[in-house]
Structures are given as structure tokens and as C-alpha cells.
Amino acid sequence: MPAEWPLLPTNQETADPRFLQQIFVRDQMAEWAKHPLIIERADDIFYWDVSGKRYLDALSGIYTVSVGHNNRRVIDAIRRQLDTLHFSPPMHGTNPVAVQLANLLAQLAPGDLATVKFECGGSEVTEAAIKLARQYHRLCGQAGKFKIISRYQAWHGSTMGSLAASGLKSRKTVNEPLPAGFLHVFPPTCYRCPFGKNYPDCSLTCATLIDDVIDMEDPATVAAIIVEPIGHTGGVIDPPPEYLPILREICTRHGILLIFDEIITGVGRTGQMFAAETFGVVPDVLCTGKGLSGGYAPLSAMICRKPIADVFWGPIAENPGFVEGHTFEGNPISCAAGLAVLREIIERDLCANARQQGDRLRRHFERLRDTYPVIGDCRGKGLFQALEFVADRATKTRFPANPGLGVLVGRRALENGLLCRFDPHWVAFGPPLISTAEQIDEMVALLERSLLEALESMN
């Protein structure tokens, strides 16, 4: 970069368009100049950006800033962290630190899921859990169960793996031919049946129908299911209470892993300190991530049974344990801040403020779908909920998809200073579990403010 370029821009209106070339953003990086949003503070549940304008973080950043910004405990966990050990070797060990970060998931998550491994993102951690499957079955004798199968829809991560496990078009088709052995299924999206059929009366078809493909596949060659247990792209696919539990009674007749990708429903978004409480059901492998360092350092955890965890004990001679790892896992640094996160979570009870604002938030959701014919249906649980918008409420036809209605609305809400999760039909909330419920009205108020102010544009 010339030494005359500036180093920052100091608001978005002087910003100097070369530099805007210099960064990759996760929108169309010539789309995202025109408006550019460059964030330079943030504290309790808000945001400012260079030019001093405010927003209400609806979205916990993306789902992960779980105990709020500027969170005083977490920043002097990280601190003092740094005074003694900011990194450990990985080949050779590990630290005092990783150990209490996994000992206290242990003790938190449901079941037997007792066993740890720290990695930095979410995309790492749902690679990890597909290799883990295959090696898993490979040292019980049973090398042919290699098949993943996931879900459509679905999104898992951008590395290879957890890319081929994912199930969104827009996302997969510009890096295929992506790597082998994995097959997508419906997902249990009840507002629109890929079946045509109707909740409750439909046998749960998307759920009996992963029987009838592991049977065509052969039981022997399926290693895993991967679920999302409240599926995120899709718009919050919120599945019947029966779904995850014929999952786990097809998984354990079968012999395959059935795995929870908890990246965003895990520590305490759902209203629980994993969805697989909130849903009754105790995968055999459990990924969570995001919200819980709390966006502070990268980290999230894959959390296993102890019963496949043992398979990978014994002599090296004979047993190569878990061939899995990466620079910074355990960072002493990024598990501080998660014991400081989790140690918030449980001594404020946010679980169980998730719950009371997430009940808030749902009447705020119902009452904007009861009065506005525009949205569908509002779905999630917990801090994680959504709207879907129908220009026609009878036979749920959706607004044309460019640019749709939801990013329309989203696109308001940004003006109006919300941050909120937006796609062409649909808009997300996923506010920090500090949020109160004062925070919670205002939130919905821009979100109804920029809903009218969308329509109106469309007049």
C-alpha cells in the first residue's frame, strides 16, 4: 500500500475508496463499497461506526458477542492471562487453563459428552467432527462407514469438509468439485414442506425419510448425520419436537454418530446451555463455537461421549489416537476468555434471561405477524428467531428474490441503526443474552419502523 494511502479512514464519508479496495468483505466487495460499514467501538449491546452513528446489535455481531461488548470480566480474564501465558505449545501439551475450559464443559453439557477438543472457528470445528466419525469408525473395524449425510440448506463451514457437508447452492458451486462420501436429505422446514404435507399430520417425513436413504445407501457405508438442530440459513428452521429424537433412535439402531452442529445454538442461545437440552436429545458429538468466547478470541469445542472417546485411548503403537490439529487450539488466551464467558452465563443466569426475552420477543414477532399480511410466519427459540415474509399469506408465494423484501427491511433496519441477520425472504434477531427486555422493544420497533419504510419504497 503507498505511504500516502491512509491507514484507516476516518469516517465513512472521507473514506478513501482505494483503501476499500484493500480488504475482503463477506458481501460482494463492490456491492459493500457503495455503503460501506466500518465499526470502530462497541459497548453493552451497541455499536458505533467512524462516524458516531449508533446501531443495536440484534445480531450478537453474528450470533457470538453472547455476554455483551466491552464485557469488563472477560477483558480482565484475557488480561491477566496475558501476564502469565499468552501461548502453548500444542504438539507437546497443553495448560492449566484448557484443562478448566474443559472440565466445565464437561460438567455442562448434557449426557455423557465428557470429552473436549479446543479448536479456533466453527468451520474447523465441524471438519474436525466429520474426521473424527470416519477415524471413529475406522478403529472399531468398520472402515466402509465413511458417508456423511446433512442436510439442505445447511451450513456448516467454508472449509472443504464442512462445505461439502453444507447444503446451500450459492455457497458450494463456485469451489466444486468438492470432496466425496456426502449426500443431503431435506430439511424439516413445516411453514414450507418439501412434501407437500402438513405438521402434524405428516409421519415426519423429512425425519423417517434419512431411514429409507441409510437403507439405500447401506447402513454399513454411513458414518454421520450432521444436524443444525435449529437450522440457520434456511431462515431458522425450527424443527418439530419429534424430529431430533427419531434422529437419535435411527442413529443408534444404525451405528452412526449423530452430530450437533452448535456453532449458533449452543451456550445458551435457545434458552439452554446447549439446544440438545432444549430439544432432549444427546448427540454423540457436540460442536459449539461462536458465543463462546463470547467474540472476544477465536475458540470453539467439539465435545464427544466418553464411550467414542475411549476408542481413540491406547498405545501409539496401535492406536494413532484422534489425527487432528491446529496451531492455536487451546490457546490459553481464547480458553480464558471462554471460562470467563461461561462463568457470566451461569452466575447471571442468562440461560435464563434468554428465555424471558426470548418469550418477549416471540409475542413481538406474533403481534407484527398478525398485524402485517406481508409476513408468513415467525419461528426459533430462545435469542434466535426469525420472520419469514409472503407476498401472498394463503398460498405463502414469495416476493421476487432480488432483492427481496427481507433485504429490503434489512437494509432499513441498517439505516435505522439495527443490526439484524437479512436475506431476500426473511429476517433474523440473535441479540446478546444480556439483553433486557427495554432492549428487546426497542430492537422490534426498528425492525417495525423499517419494515413500513421497506413497503413503502416497494409502493
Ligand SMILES: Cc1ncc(COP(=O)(O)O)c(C=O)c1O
Contents of the next structure:
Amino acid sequence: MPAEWPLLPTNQETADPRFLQQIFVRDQMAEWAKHPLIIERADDIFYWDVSGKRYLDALSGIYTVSVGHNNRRVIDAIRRQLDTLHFSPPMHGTNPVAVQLANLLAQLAPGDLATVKFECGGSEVTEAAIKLARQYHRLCGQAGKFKIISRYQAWHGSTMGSLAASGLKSRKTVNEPLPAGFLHVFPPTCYRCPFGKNYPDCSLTCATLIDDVIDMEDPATVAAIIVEPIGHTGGVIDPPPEYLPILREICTRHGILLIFDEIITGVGRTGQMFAAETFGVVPDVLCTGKGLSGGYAPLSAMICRKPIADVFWGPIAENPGFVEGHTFEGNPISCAAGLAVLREIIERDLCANARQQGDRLRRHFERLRDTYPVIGDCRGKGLFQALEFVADRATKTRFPANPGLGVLVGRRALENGLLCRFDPHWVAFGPPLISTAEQIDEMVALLERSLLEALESMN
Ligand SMILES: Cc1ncc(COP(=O)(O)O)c(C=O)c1O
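I would like to compare: after the form predicted on its own, may I see the structure of the form predicted together with the named molecule?
Time for the whole complex; same chain goes first.
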């Protein structure tokens, strides 16, 4: 330890290459360090970096800042909670705000989704749902039901179990071997049907085939199916309306738990409190995170149906309860943030705003698709929508992936002061639920400008 408190870099100096080498970021670091984005402050739906440049946040940070930056109600609630209780002993019990938030979530979630487990992030909570499914079957005398079915191109998180359920080779291969007992099926990517079919004449092969997979594996060995109602990392995979009801029926028939990963789609993003309502399907377990605390504190929640939770309430000699937990679960500060965020969403009817601005965004995206032949498809629901790029609309051939038009557009967007999600072949918007019509228009104008500049740079 130095004898005196060492001098730290000023905010502006943190962009200096010497200091960047001292931190791991999520991006490819050598590439990122060429134009490091270091955010210093935020307000409403804007960020400012350490050089003072402003960014319009069309991504809610990463689908998280649901009620905007610098939201006074949430900040005041956190301040009050800090003055009362900032941490309660998780091995010995819980705290009033955690119970209140669980109660509110139980009221807001559809059907009999009524018992909540809090965690700190999406990976922890999808992993908890997987553990819950396995322990549930064990408690029901069916310990052989352990396999988890999920989808290629899915993202359920970075911990080993949630990663095993994920379906992205770009993030999995370097970590293999992953835990056993996970298998994958193809997602409902209608624009590029893996079975070469066209909706609605396809008989929903992507869904019905899962029944055959379960049959081949033996239903007595399958614990759960986990899906994002709208898949993100494959480019916002919005399933046809029949898809999730078919999965529900298959799971019920085979005694398999249906888990919805609503880390992104939950808490208003698709225009209803949960995408489960948007699609009219009640899962057995619903995981939510990101927007639940609006990014003000780490928080995620797993909500499970009452009959499933009841199984964990047996006498101590036969039943250990749910064997899962983390130090920061149900943290009072996080739960106070969650309560305040939900109050904002409900009292300001931000689900209705997500529907209204989502419709506006869709009209803009359709206009872009109709104007630019390089846009093959637009899809998504509410304030969660994407554009897919193609080099040839008729054949749906993609641009070369290195870097891909999506990356060129996304990088131009950052230059132009717009934050959106980009991938070699698509870009996505997930703006805060408080976004106004004017702000949506400005986001799309910046995106269009970035697209034109990216196309220009390819010539
Ligand atoms: C659908 C989905 N599930 C799970 C996760 C993992 O969440 P976290 O990064 O909070 O661990 C993410 C993160 O992006 C996600 O998008």
C-alpha cells in the first residue's frame, strides 16, 4: 500500500491508453481502445462522455434504463432507503422492501405467477430458474428430469449454467466444455426459416419439432424449456403468434417447466408489463432483470407459479427449501429502486407509451425498409425492434461479416451521437419507455444519416 492516497486520473484522463489497459471491458478491447467510449453523466434519455459529447440513448444503456436517467422518484426512493437500511443479512431472512416488491410483482405478473426469488442480474436469475426446475422435479420424485432445452442464437447469460443454455458459439466456444444436460433447437427465425419454409404455411415446424426432440430424448429426462419470448442476439427474433402457445401445450403435456427469459422483454418493453401478456402465454417461471431497477441498482427477479413454489414448502426433514442464493439477493437498495421504477411505469402508464412510440418506431422502420434495398426486414414489438441488412433482398444474401453493414452503421451512429445495438447484420433499438415522439423521430433521423454514411463508405 502506498503511504499516501495515490493520485487518480481525472475523468478526462481516464480515456488515456495507459489507464485503459488496466480494465477489462465487454467489447473487443484493442478495437474499443481506438475510440474508447467512457460515459461520465446522463440525464433523461441522453448520455455525455468524458469529452463532453452527447449521445441519444436509443438502447436504454442496454435495455435497462427503463424510466430514464436522473429520474427523481427513483433517486429519492433510493436515498430514503439508504437512510433506513442498505443491507440486510440474507442468510437469516429478508427485509420489508423485498417483500413489498415481491408482492407487487406477484400482482403484476399474469396467471398464478406469484412467488419471487431476487438476484442481482440476468445470468444469476436464469441460472436460478434452471436450478429451480431441476430441484422441483427432484422434490416431485422425478430426479431423472434434468435436461434443459433452449435455442440456438439465444443469450441467457455469462455464468456457466446460463451460458450452457445460451446458443451463441461466439461466446460459448472459448468456455467449453460447459455443464452437461443442455440441448438446443432452432429458433423461429421466420425471415430465414431454418427449415426452408414460409409462415403461415409452415405448420410451425420450429415449435412442433420440439415435441419430437423431447420424444427422442425421453420426456422423463427433460426438466425445462427456456426461451426469450422475443430472442435478442439472433437479431430480435419475434415469433409468430402460435409459437409460444404451442410450446406451452407441449410443456404442459410432458410435465416440463416452461421458463420465459424476460430479462429484456419484461417490465413494459413490448407494450405490456410482460411479454407473456403480449403473447397471451403464462410460463411456469418468468425471469426479469435489466429494466426492473431501471439500471439504478443491480436487480433481477424470478417469478414462479404458485403450485411450483408450494413444492418447496415441505417439512425440514424432507425438504431443504430452494437451494440457491447470493449475498446481494433482495438487497434493500435494489428493491427500493425496483419498487420506484414499477411505480413510475404504472402511474405514468409507460406500457401505453411503449405501445404508442413502438408503433411510431415501426412506421419509421417500415419506411426505411421501403426506401433502402439493403434493409431486408424489420421486426420486434413495442420499444424493442430491429432492422436486418441484406446485400440482396431477393436472395437475402448478407454482406460480408467483417465488419458487416450493421457494424458500420452502428459505428457511424456512435460518431453521430446515437447509441443503438449493432451486430454485423442488424441494428436494434430499445429506447427508454419514457421516450417521446420527437425523441423517437430524432433517433431514427440519426440512424438514417448513419446508414447513408455507412453505405457511402462502402463505395
Ligand atoms: C435475454 C437475456 N437473458 C439474460 C441476460 C444476462 O443478463 P446479465 O448480463 O444481467 O447477467 C441477458 C443480458 O444481456 C439477456 O439479454
